[in-house]
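The data below hold one chain only, encoded as structure tokens and taken in the form predicted on its own.
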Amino acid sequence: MKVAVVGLGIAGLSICARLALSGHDVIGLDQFEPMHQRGSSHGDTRIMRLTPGEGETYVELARRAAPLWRTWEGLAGQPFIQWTGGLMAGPSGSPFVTSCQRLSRGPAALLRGDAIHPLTRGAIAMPREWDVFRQEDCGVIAADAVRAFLLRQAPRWGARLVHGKRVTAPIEGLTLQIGDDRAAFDAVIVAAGAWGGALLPEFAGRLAVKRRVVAWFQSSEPRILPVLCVDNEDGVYGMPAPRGLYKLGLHAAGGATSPDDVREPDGRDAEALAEHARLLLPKHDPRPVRMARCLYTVTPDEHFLIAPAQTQERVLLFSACSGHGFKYAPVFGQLAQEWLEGVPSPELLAFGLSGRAGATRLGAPKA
């Protein structure tokens, strides 16, 4: 079947990879040279998580990911995951921390937040009255060491990608105006982010785009800590990254934006993001040695969406909605090709339109 995948970034290139392999004749297009920051999917870590507390689903998903996370590492010849440890922390009760603690296979006992300080030798402090989860199965993605690797695998396994060619909006039937030429396919899947609703106008009031910022702290006794997902108003995540940095974001904090034009970051963002670092990281420095901006595309619920247009035959709108989808990269061809082959998948049924993900919206950070 051929095949075109609008948007290149994690999740179009995992579905060329499966579809190619799978023996599909496959093309990736996207409007941005490779390896660009303008999406969603660049970066040096991302976290990685076995037991996301978003819901079931979520962990079943990241359970099948898991052996397939091995097998690229083997094609690659490299690691991509590093096992750090993670700290699951919000105020007492918080249902994010409740539920990592439900859906997680361990030893499920809660810390105290007072607990946290000597546990990390003062490198990383909570207030007293939290409640913590400490989970083993978190680390780190290299998520740009990812995406280099599929940038080379795909076209081995005979998917074809094409840069810097932009599919024309809205996106009408099996033939896509790619640049100057038109070429006719037997199923389109728009991956393309924030860039999805204005692909598919028919999902457009589904999808908002969301401007964020990150920043990298720096310790005077830099050493691995564990990744920090804390349920409280701005949703703080923390991962440790190269050069002996840490890096927080705020999952819940920053305004719409189009991705077109979207605002580098500023004073107001460094000082936001420093007075987590403040709280949570007394070793760092709350200074941030430099930051970045990323787009996330959220749905009402913040669950994923991976649906079939209701108005075009055979194009699916596969949207991973940013802030938590990287730790599932390989499963996302898997689930293209279910679609693809007519394949019936729980994954598809519950982030589709007609039944969404099992997991309530917790306001929890989904890094």
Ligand SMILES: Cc1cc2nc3c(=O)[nH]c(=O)nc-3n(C[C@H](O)[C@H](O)[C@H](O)COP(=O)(O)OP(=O)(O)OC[C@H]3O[C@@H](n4cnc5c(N)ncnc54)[C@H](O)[C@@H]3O)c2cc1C
Contents of the next structure:
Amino acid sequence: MKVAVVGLGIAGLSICARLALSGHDVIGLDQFEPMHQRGSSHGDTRIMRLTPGEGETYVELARRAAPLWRTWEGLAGQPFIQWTGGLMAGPSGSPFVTSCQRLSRGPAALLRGDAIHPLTRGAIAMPREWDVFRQEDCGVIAADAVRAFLLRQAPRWGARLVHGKRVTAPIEGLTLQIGDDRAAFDAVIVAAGAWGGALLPEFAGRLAVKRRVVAWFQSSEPRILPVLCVDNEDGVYGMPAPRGLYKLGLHAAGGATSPDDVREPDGRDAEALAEHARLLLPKHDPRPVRMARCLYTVTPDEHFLIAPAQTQERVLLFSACSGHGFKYAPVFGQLAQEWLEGVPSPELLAFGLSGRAGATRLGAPKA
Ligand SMILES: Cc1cc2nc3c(=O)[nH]c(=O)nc-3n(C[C@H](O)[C@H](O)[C@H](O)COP(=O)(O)OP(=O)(O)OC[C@H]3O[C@@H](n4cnc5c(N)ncnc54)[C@H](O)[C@@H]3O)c2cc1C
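Previous: the form predicted on its own; requested now: the form predicted in complex with the named molecule:
The next block holds the full complex; its first chain is the one shown before.
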């Protein structure tokens, strides 16, 4: 089949690679240059969790992703994931922490927050009354290295990747206006991140675009620390980053934005993140050494939205959104292939419009 993939973030790249490998005639299109910093996929690192507390559907996705990550690492000749372990934390009774414990195999008990300081030799601190679940199957993904790999690998498998060409919004069928050219396809997959609502307006009301800022902190004693996901009001998350830094982000804090005009990080962002650094990272300087902005596309229930357009069933919205999609990247190509070839898995159906009834199996997402 002749397939257009609109958007070459991590989702679009994975889809192009997989569909081309499976013999489809694939063209991937992006409005910006390769490795650009304006969507949701850029940056040095992302958190990997193999037993995500968000629910069984995500655990299944992560299990599907695990061997595919190893395949990608083998092809690239480099590791993409550094397994650091993780601390899933929150105020006593946190449904997220309880869910992490329930979904993990084995009898591991919850820790109290004040156990973390000695456990991490003083590097991480938490309030005494928090519940903490230690998850060994967590780590850090070298996000930009993965994007760079897919930009090399997808063309080797036969995908044509075209950068610097914007597909005109809205998409109204299987013929796309691409810059000055028009081209017809058998199927169109819209993996356009924060621009998805402009390209397919029927979904716009379900795709809120939010500005997010992450910050890197320097420690007086740099060493590899576990990743953190905190089920508090701001949804703090953290992970070790290159050059001995530790990166913090706020899953739940940050206002609405246009994807074409995102405010640069400022002093208010630094202070909001420093507040959490002071609490959680006692050996780190709470003044960030650098900050970056990123886009979240957030659905009302914060779960992925992968659904055909009602106006044209061969056009698929593929929104691996709400700030927690990167860890499943290798499966995105598989999900797109299932849709294209008419053999949907339960995971794919769970992210459709009607399949959201299955949302009882899904909890509050984290990074
Ligand atoms: C700050 C931050 C931290 C995160 N942390 C984690 C984490 O720790 N763990 C985790 O698993 N996930 C995390 N995520 C989520 C993960 O990064 C995203 O789910 C993922 O990157 C989404 O990728 P995407 O390809 O859907 O979107 P994008 O990367 O935004 O790609 C969309 C692409 O579409 C292109 N495009 C849009 N419109 C058009 C058009 N009209 N024509 C041509 N091209 C177009 C854009 O230029 C863009 O390149 C985080 C996200 C952010 C922002």
